[in-house]
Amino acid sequence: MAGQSRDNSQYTTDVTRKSEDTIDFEIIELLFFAYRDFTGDPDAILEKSGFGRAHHRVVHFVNREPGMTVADLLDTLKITKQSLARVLKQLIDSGYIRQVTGPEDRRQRMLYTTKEGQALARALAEPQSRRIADALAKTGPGAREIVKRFLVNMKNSAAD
């Protein structure tokens, strides 16, 4: 089972012994692992309503920054507009998200989440919460800063 170290030293050849040494496998694999447990939370909720993590994804950025528009919604999740337009309209049609014209422009479209919406996102946010709090309190003083330091220098340099 991958996370689990294994001898199978007698499989691997030289190349594969040094790139080893450059890769850090555990890392990387706690990474996965964390991640599947990180969504698996809200992955159970949103499949009650026929959604899923795009859905999750337009729900929270929405929720977080009321009144963004479309095309910043794309640059945020960097997603195409064909991919944003299937699930933007089935939260829309759900009544989870709303769609205004720009006041000024009138072929921008600012989003808002409808009190629907909101309680979707605080639903899939609380257990998320609950664990990065769980972790933290188990990491130590001065935890939250590392992690949010890490996290920082794991996105894309040109990334929001």
Contents of the next structure:
Protein chains: 2
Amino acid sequence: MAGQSRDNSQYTTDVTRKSEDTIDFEIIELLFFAYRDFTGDPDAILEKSGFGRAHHRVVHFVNREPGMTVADLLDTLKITKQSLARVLKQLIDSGYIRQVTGPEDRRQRMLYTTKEGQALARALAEPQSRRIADALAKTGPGAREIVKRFLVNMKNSAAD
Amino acid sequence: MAGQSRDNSQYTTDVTRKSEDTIDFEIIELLFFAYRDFTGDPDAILEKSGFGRAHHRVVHFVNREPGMTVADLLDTLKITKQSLARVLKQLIDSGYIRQVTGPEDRRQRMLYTTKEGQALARALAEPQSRRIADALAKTGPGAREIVKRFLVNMKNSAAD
DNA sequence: GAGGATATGTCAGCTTTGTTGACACAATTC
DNA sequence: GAATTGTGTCAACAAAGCTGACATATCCTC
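For comparison with the form predicted on its own, kindly provide the form predicted together with the DNA.
Everything in the complex follows now, all chains and molecules, and the chain you saw is the first one.
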């Protein structure tokens, strides 16, 4: 499988011909390692709280968009309401998130982080943010804008 | 909790002072969305094979480094051997991966993808590679090198 | 050659976090 | 008044991680 000694000397920079043979295993792999270690950062804090990564995501998004409804959160996380209910209930019972009946539509539950929830969200984000800042600094000036655009282009545009 | 009307007007653009107040929520979030949709790509293929993401990772890495041992794979994936055993056994029984007794150390099992395993690895990587290529193209020239360096800097350097 | 260390496999049970299906209830809308 | 919508909840199940314990074969050391 390694005998590709054709006359294509430096084809690696040619991205236009993305045939069957040119699969970007390198970036695929780097994404795996980067994300694995990135999500590993908050684990120590989560263990102390007795929470998992599912709780992390909920606290993060509610903190980022205060007043979002349960339906909003389900749409963001792309999980079922039964999955969400489990972790959300624990976070409410533990005093990290509170619910407010929707002012217009009283069926809705607007979600807010408490002071403790904000502190938790910040504590969890801190090592991740530091890792990102360090990586961007090492990568060079202008890296943030490029990386940001790349990540935006990587996610699905439509159903968000 | 929201009454922070001090005299700090425009501190948001100042990135040099990475104090408690400047957390990069934006990139954190983008990483989540990008990775979520990136890993969602192979799901359709995996479902047809009856495999999950754990199988995907195993096939990918064995395909990338033929002849790697079980210990190598455990170190790469950072999971326990009991977790690996489950999916590895299924992949061997299904004929996607085969084991060869180590030529020097006969306790070792060198892992190789079969022809079917290679085809599976390629099929799973293809949509992910396409997504990456599209995202890089949209981001602009030179993006690949910057993104690659960023990802390398994001992962833990030591224990790899 | 005996004994300890190493590489791998396996059994059993548990946890987290996702899933489907079904149903309840209040509030809104038609 | 009837249908729809937003949310909560019960029950069962699946994927994929974990710990602990133990077996076997092989290698390495004294």
